[in-house]
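There is one chain below, alone, in structure tokens, taken in the form predicted on its own.
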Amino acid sequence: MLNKTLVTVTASAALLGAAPVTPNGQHYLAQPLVTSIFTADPSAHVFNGKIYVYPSHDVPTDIPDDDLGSEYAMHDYRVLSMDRIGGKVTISPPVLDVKQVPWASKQMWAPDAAYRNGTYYLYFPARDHQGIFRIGVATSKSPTGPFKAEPQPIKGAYSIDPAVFADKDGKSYLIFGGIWGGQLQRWTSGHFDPRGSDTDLKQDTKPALSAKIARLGPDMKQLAEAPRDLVLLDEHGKPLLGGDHDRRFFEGGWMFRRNGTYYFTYSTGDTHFLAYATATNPYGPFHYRGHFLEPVQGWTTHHSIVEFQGKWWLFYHDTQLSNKNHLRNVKVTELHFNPDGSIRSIDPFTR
């Protein structure tokens, strides 16, 4: 049984019923890391010289697709680990289930992880018992868990898609937020508005909603400050507008630092791109630079970026195994930078 033993597969294993080409005849750039379970929203980290990936664990459901993501009914987390890209991938037993989180009711969506002073931290979103997305944290002495959740969500954090950025000065930051089903548009007053819009603010000529960032306290379990907006600026130094769906933030924020430059990467959601912006500090403002992943097969695009063994790697997902929006599979491909620091665009299909 998967919940009692570790399962080892290889990235080149025969796909379990997966088509070798897309429905329209294109070839995939990369193959799923694992095929025995459905995985999505991969947050990759290097701990002790190995790669650990903290994904969502997609599960079958009869819930119809909708704009709020009701069909994403995930309830637990597994951890993927590997010694090298392209090598064996180990799937952990369940490391945390929604039943083990006192404040949560359902929909354990995209998580992230961090390490400090001998403890591993798992950050995760879930709906509370009133249906509001909160962000929780759980701890373990092992990168593969099991994790024990704190009894209450993180005060001051809300919405979805937590991502932790650990800077070289020892400070760590929690980044979070997502519109539409992620409910960020219901928090514009600083408090949850149950009467707010189900999608975005529908204010196309005003600045778009921003992801949030806040420094974490020394215990990594609470915010050390009030969240700030991660503002995205266009080529003229003006905030990206709500109607600019090809460039504005939707969900899935991720931050990393390279050669002194801070990169904020994110999904544009309904236009299905991964985009990025750069700044000179983690608070920004960030200047929009472009897309770096073209649309994949499936509705959502969610990712992480990590440096490992002298190369940079993009972890992402698509729906190759199922061709269903809510049953996804994690993939990885190398990420390349130009001499000026810009990211080369990736086509998830080969011609």
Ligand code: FUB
Given for the second form:
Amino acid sequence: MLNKTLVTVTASAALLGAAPVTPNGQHYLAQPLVTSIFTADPSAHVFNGKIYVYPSHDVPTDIPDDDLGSEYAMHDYRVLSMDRIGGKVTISPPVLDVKQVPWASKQMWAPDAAYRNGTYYLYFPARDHQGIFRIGVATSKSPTGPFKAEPQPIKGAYSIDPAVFADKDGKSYLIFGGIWGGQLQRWTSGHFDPRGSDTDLKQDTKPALSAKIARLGPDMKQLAEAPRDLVLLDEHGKPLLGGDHDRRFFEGGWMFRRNGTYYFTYSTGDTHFLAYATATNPYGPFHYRGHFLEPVQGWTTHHSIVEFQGKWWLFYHDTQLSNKNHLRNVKVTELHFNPDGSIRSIDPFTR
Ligand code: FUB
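Starting from the form predicted on its own shown above, please give the structure in the form predicted together with this ligand.
Starting with the chain above, the whole complex follows.
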């Protein structure tokens, strides 16, 4: 049974082109934040008391879907901003285009942003001119850009899905990585290795590949140390295995701290869950705790978590506006914690 609020929101979204129910007849838990452009991979931050969301800007393409995500052909970024959850959402003009990034050729995928000492930093992955995913940084004096890219990608960073975690002690960390199309499997030797399969990683009985973390230097533009593995441990204290597709890291890492506990949250990719693990410090090891978002409509699932005005919010995406994997729309819903710090699982559909 739908409550009245949901009916009202669903009706207004329908006017703007959002399907009121899924192709299977289910009702969506939340509605798209914006409907005039396609947005995905939302990285939300609170700067100066406002919410800024740094999403991917999805675009139509004729490139067919494949296991490497070639159909995700994005070329620029926009910023969404709002004074409050549920309030008016402002869409910025383009803040950075691939043409303005000397080292990049295509596929401007999931970005993140950070602030330090009067400067805003936009971190973004893109393929270089050899087709290798690297991570770049661009700066602005405004949270809504425009951003100016550094001429070279960040040395020592690679793969996709950068996320910056700013700890309370002033240290900031760059988290990155994604397997399959994100190419993390090609860096196990420390250098890019073009050989081998991108989807059969031949590691079902071996520890799964880990997301990476490295402290950022004071200028926020370079790594202050070599990247380390964000190891995920199972209930027996053993690393999750590569064959454990329901629990192992795939892409879309995020980190936050709550009540002294560090949470590492991520997508399980081909099993379409958002999962989390906790630790006592940002390097881990992290203990796997469970799923907190069931599969959404669409292949990818990607998120961020932010505290705003005393509540915790999950920004995520699905494909309500298009029902196409590569044309997504960002959403937000409240996230709840249990007294023991575990996260209450969310069903993206109401019953
Ligand atoms: O948006 C392109 C890619 O899809 C992202 O980098 C992944 O996290 C997945 O959402």
